[in-house]
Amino acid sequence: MDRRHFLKKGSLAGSLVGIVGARDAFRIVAESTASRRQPPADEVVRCALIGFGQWGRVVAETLEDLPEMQLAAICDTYAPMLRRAQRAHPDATRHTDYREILSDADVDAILVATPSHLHRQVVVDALAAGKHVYCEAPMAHSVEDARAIGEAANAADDQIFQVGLHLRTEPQYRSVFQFIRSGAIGDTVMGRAQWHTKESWRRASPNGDRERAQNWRLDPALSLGLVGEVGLQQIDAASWMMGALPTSVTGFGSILLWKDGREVPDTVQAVFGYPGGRNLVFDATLASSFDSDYETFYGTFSTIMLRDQKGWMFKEVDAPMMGWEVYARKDKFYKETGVALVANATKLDALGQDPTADDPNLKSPLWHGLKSFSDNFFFGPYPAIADQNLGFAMTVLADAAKRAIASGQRVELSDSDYAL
């Protein structure tokens, strides 16, 4: 379905332009569609990979899982990675210059993986080519990055242009955000997420420049830090929760572990304020793995936990009764019972799974990402769910935290510092 056939769907999408706005209803529309329509068996998205770093390799294997998607060509830098891309994937050309990709008229999409501070170059000459683009989040390490990007998406506007906020694709946020909207959990009052590993984000090479490459994280003229290179999937679906964006950013950070002459804090927590006096509490660290992450928002009626991909329900004891309670799954949580949240699941599925074993079936969020990058190219285009104005505005707020963190004091925000 070109754009032109998908325009001409203007009686559904102008019955919910005033209730969503005019770009999410030509979205809904054409995501509806998307879900009723397979794309044509001979017909796939023929994607370029610019960079085979750590993610790169992930997002390489993710295609194998998305038949609709073929990896066409590789594009990374280093020698060694372009031998590990032969060795993985021996059908996508190598290039060392993305701009050779660039002018293959047989490529339709880039896909951008390179470190953050390294993006803004290859999507607006991606965009300018004419080709749809992919750009892993955080769209860029700085403001001005970030705006160009999107002013480029902005002028290319019959091309996809979509971001790597994942968890917006991911079918239990989805689920549990129309949950919330629904006043389930009552009025919302306070949110937490946290991502706790032990690893030191310091990479070895036995070539200098490679090393000081590979270690753009510890720098804190590239890197976003722990909130901007990790954090932010997690605030942002938090944002999409509370319904808004937050008005300031008080910020905390210390190198309490990796005192290896790093200058990004190793262990930070930030508190994002929200309209009503709502606030997301999120703290991350280097220095220890315990209870890893995840997010919890806490409403009046209940409260609901996310966590690896599933989700429960802790109600309070005046919370009216719903009857679909009756048949749900219930996990006991310390002193605690939590009413299990399965999306896209029927009852009899709730009941057989294990609250804490991984579901072999499961789809990583970031399947869900690219099967939805796909589906715009085959059903739109059409606005994206995590477009270039979301990819703005979550990197204004994580450059917000980090220079929250780095002064120990309240970042204050207004809707004009969100506005592309």
The other form holds:
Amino acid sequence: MDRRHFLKKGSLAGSLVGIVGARDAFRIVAESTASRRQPPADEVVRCALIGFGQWGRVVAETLEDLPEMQLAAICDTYAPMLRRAQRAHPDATRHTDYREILSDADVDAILVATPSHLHRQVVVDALAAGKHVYCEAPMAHSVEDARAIGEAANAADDQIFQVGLHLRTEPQYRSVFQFIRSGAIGDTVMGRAQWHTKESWRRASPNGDRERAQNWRLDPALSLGLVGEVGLQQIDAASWMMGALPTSVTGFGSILLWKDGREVPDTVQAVFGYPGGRNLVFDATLASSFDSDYETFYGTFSTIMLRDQKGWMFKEVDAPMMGWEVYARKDKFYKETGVALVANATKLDALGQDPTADDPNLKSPLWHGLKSFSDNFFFGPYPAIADQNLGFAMTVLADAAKRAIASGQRVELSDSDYAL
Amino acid sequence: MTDSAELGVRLACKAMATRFELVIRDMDASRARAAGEEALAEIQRIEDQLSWFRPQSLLSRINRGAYEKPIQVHAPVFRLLEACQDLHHQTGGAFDPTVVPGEDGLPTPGIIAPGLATVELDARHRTVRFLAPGIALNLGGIAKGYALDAAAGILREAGVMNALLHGGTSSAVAIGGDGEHGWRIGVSHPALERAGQVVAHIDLEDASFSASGIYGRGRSTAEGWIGHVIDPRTGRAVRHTELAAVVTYSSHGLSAARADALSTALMVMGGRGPTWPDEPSLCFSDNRISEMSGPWRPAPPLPLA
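Mind giving me the form predicted together with the partner chain, seeing as the form predicted on its own was just shown?
Below: every chain and molecule of the assembly, starting with the one above.
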């Protein structure tokens, strides 16, 4: 592996993580690495993708928009997926056993997009084989597996380990994070996040074994449910904005539409309690698509809504003037007026692009997540923003929410629960 | 697994400024729905890629940058562009997805685009390059069929053996049939629709269908209705043919995309006879079927003056 180590992981970790508490570590590390440098010419990260299901295909397609990441190999255990791989990515080699890829010295990084309950084996083996690893979120389906992955990542000191929690590297979220932290919305009093869609969450296959394997999200033993499998991105972003990890979670869940024999709720609500009496209310449903997905952070001066990688600020009448909002684009939401918050507005203006128009070069949160992984490859390794500690903490949280929803009981969480 | 023995499902979504719908038969309802949802998600994914109207789509990226430098595209999209080139040749230029965008970014009627010959495809690097400035690709004439082809592939992979998919009723794919007469497709015309009649119908089994017409989008003028189908060779709106339909006998590969391109080309070429002898086609103008090949079953004589 021909790599340049401009920064050493150990020294950076020592200077940042060592001096702060577990909760604040995430925030400080997040602020330290906003690298958007050009990778060395002609050097690429040779990647292998394990798992070519629906999300794996999105990962593969996103890589085509990242020239410094080359998709060298694709692994899936189901033949029709490999045929799809051949059609969509003819240059990548195809495998049914990921261990073949681990023994290939030309592969630098393993991207894991298998079902959550299969992450552990692949990640642990890949790290043991000396590969850098990007693992989709949730990091694991159980706290036990998350711990095993986290310990393996801790032991692989000179390798990158990153979890697919993307919103902390998405520019609009980073910009809003700084905005909230600067006190611009006053004191944050509560948060709300939702994810609404109308779909069965089921998969079909002519092959019975395959169909059972494919429907792992509907298996209560293997699935973290709607909170863990889809809500975790938003809950992670909210925790980042709140500057803490939840100390409690209360939950509710029911099967209201898809009464097809499943046991995993199709509609859930969860209340995450943060220090200082603040709460995040999260709800998700597979039974109504109304109003789709977004997050709102309520402050004493104003409220911020984040939606489709865009942000708006809704001011209270007694909020102090900031000046710039007079010139900003405003959008009406029924009777409220949202002031558009634009990340990189000055830069866009300098490039001759209208900062109020939709950015034609907008990249997805996944793209930014993969970009930070490749930056880390070329200029690191340093601790990833979404590292094993964050991945572990979010698995602990998702597991707690699953238990709260199943039991109808409030689950308390302490610092030691989150400690890897 | 399910609490009823219900069979089949009908699902729909909005994409490409129209409504896509699919009907699956002979499959447990919850499994059929699962397969159908994945197929519809694929259609929406393709819309994201090929939309003319979305600045972040791959197509918009090509249109912004392909004159300055070659743009690399995904393998499936590259194959679609290669198919466009083949169809362009096979139809003598009557199918041509290149346009000269106007002030509003939309294709300009009355202007002849330099044509697909000025779009260079490099198979080795999978890149697209425009050899002339000021042109753009608008895949509106083929994207619906292409999306249906992809969706049909997903359904078949999920074990569906009997289904009909359509986009805005003008493009369709039939997977299997019901054993008796396949999936019956009627070709409609506004004047006949009011009388509850169709121009003709045809039974499809593992086949794709596409119809083009000057009705729908367009404008009324003193000289009559001017439709949105433009002859790429003259830059003028097609007026000699009101409606054209084509069937391709496959529900695999790019068969619906091919049907889409051929029906547009047939519309443009008008009554100059079907160029594809094995693929049923039909043209309608002046209140009658002006050209017909293949097993169409025309409706009884038309009650028109």
